[in-house]
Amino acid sequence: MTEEQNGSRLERINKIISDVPQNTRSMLHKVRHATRRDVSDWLFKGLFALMILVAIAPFFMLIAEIASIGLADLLGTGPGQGIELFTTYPGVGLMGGVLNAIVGTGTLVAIAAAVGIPLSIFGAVYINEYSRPGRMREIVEFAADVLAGIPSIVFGAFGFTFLVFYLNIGMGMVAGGLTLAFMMIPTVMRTTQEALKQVPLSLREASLALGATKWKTTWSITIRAAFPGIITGVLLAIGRVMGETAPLIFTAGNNLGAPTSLVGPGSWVASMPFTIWAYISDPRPYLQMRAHSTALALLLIVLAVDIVANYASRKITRRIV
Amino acid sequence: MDKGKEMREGQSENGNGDIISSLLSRARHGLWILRHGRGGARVDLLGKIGLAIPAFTSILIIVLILSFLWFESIPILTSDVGGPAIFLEPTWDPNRDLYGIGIFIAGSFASTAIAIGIALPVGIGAAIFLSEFCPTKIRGAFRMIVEMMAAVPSIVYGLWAFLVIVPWIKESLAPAVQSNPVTSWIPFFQGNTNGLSLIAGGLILAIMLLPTVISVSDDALRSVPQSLREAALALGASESETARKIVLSAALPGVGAAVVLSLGRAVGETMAVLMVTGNSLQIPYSLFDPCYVMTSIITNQLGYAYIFPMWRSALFAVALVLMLMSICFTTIAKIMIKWGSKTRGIV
């Protein structure tokens, strides 16, 4: 390789380079004159980009795996497949659909919401609007934060021992629903408080200055202004309890049909997470498929609730401490 | 009824002074409003009382749950078969009245350590990319995916881990590291495995922790003022140096809180870990050994243990450990946030 060849090749390359548009050229200029710091800068950026891809890859792998098996069940035409999955009870040999689980999850979430949401929202309004800030309030907030971090199985153990045996409610939808309601209380309470704190004080002052009572101000001004945040908290809590298995193992029992009474053995209910768990431990292949299609349905419902919650208010979504 | 509420009211508001007379006057005032007040005042007072009842109920429930675990675990902690030493004992055999919960604590710590070891670097790197370098067009999409990952029920993660990660460990990962002369001598990689192992639990926990770490760290990084970045860039730092050395250290309290909170979640995760760790009563010495975590033992045995007071009490002692750890993590996270707002003025 001689000097002339080398030089002419450089010229050729320079000609090609001068032909490409300005921004590409400046990028190439940067690459050709890169220092060590530039290179490490790019490497770090690439590393960070790789990490976000690694972090979200499992989500897509999970959806692909569950959908690839679950969709075959959802689109099939056999017994309990297709629309029958949502409209028939399991029946003989669990060949049918999972209507029992859907009814059960609906019942449990309805009971939990009916008990937990009013308690926690009104409680949060009282604590935030009526009680004076101080040590008492800090302790309550800290206790709610601690409770929000407590594992779901501990709620299950509490519900099993306290509700089912000490209060003698018995397993079934009341005990299961109340356990889920207890799980909702800290989440909804803290998000509601957070939403109320973001309402500017001037709104309340303006309302009071116009002669409205405290009750009127709280009800028509403060709560209304904080409404998107409160809705977000409620939906996040519902989405969370909908997917909980551990608290229901001991409190809700299982049922292959719809519940027939409010108390006693007739009130045992299935739920979608519990059904997934029971079916996946079963060796029969069609039950494995059914577990996937149930998981797909549950996943879609929970993600839809989450998207609506994020749409209602993006600010509240994940407040932590 | 109203009087009682009013009295509790007064108690929480006036910590000192002559409490009794102030309470009496408040109660009398309340009764006067109820009897003679105009519509507005009466509605106001009734509404206040109506809101106080749910507040006290929910506080009562919170206190009840927190104290219930303590009362349930007292029998084992004070009896001669148990005592406080059960937290260190490694033998769990309810048939012989041996209630050592040390193996469960060890199993939980091991799987949590693996999970946080994976989730911490990946999560913080991803959060830095998301808040600093991500093109604006796809940033919203990434944030949404991360939020959705946090919403996926743990049973679905467990199903996926059981059917995908466990066979992958059995068929690919374990043979790969055990037949390879570079890694086969390392004691952590020894032992036969059927895939249900400590590393499977650690991996699925890491996947479940990532959304928490990413979204909370991302929030912390985003709240760093823009002027800090501009100052660093103006002094000649490159973009990644700014992100790593300036923005990350300014957001350190928030990122630390994210990590501590996700630790709490890892220890408390139930269904996914239960399905993949193999649930064998032993302390894991290798990554491919099965292990037993605290949440799994409660899930598996509470149903049988209910009629045996000591057995049940031992399980509630495990729950008590979980609760104490949760309190620790929440406190540490709060202290970190407070430290952040004191030293940096931001969260």
Contents of the next structure:
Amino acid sequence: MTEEQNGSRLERINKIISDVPQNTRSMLHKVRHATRRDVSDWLFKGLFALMILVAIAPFFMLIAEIASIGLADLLGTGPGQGIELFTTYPGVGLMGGVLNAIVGTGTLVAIAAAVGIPLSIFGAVYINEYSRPGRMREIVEFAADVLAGIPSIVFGAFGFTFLVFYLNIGMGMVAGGLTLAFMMIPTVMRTTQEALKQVPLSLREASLALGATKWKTTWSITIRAAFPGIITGVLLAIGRVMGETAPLIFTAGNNLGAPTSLVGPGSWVASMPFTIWAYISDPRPYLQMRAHSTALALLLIVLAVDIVANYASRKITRRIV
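So the form predicted in complex with the partner chain is up there; where is the form predicted alone?
Next comes a single chain, given without company.
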């Protein structure tokens, strides 16, 4: 190859490079002048990006699988489809909607929240603000950590033995709600404790130095400063119990309508997770489709609760902090 040909080829290469966008040229320059340190950084960056993709992929796969079957039922116009899914009770052959499950889930979560949230928050406040560090605090924290890891089926067996039989409450919304409350306690208690620990000690000392009592400091300063973290723990706990099935098999029973009493057979209540499990186990195709649409509705309800609670949390936090 002559010098003239080499010069012509070099000009063509320079022209091609000059036509490339500035960002691409910068990237090519980095690649050409990359050191061993740069290569190792790129490899680890790519590895971490791959890990996060693998971590979040199941969420989108789950949404796609449920929506691919349930969306047609959710947007349909047949019996129990569309808006009727949320506004009608199951009819003959379970052809209607799942209003019984929606009412039941709301009732169970309300009972669980009314009992579990105050117990958890005030328990965490006592442990963190009033008890001295020592063996007793360690035992309580260890017990809460162990409770958080216990499978839900064990909570169901405990609720069935202790609430249904020993206390003779019987199956129904009270036994089911209290069992879910037991499940909420470790999550809310530990997240509340961690939120309280993040409040600077100087805030408490300043309040006490100004003459406030211990209780006034705890209520007006510490809890308010930790409020966003407490709300996060409450949302996590509500999201968990809203999707639980196993404890309710033993404690809540099932009902094709709304509960009519607090105790007794009239208090038996359906729930959305239990309905999904029952319908998906049925060989009838339209019930399996109904199970997917109910699962999609449950996801939308959990998402709506999360959005509304976060919005309310930000509003309340701006007002009180």
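Numbering follows the first chain given and starts at 1. All figures in this text were calculated on a predicted structure; none of them were measured in a lab. By rigid core we mean the largest C-alpha set that fits within 1.5 Å across both forms.
Backbone CA shift between these two forms, I301, after core fitting (angstrom): That residue's C-alpha is offset by 2.7 Å.
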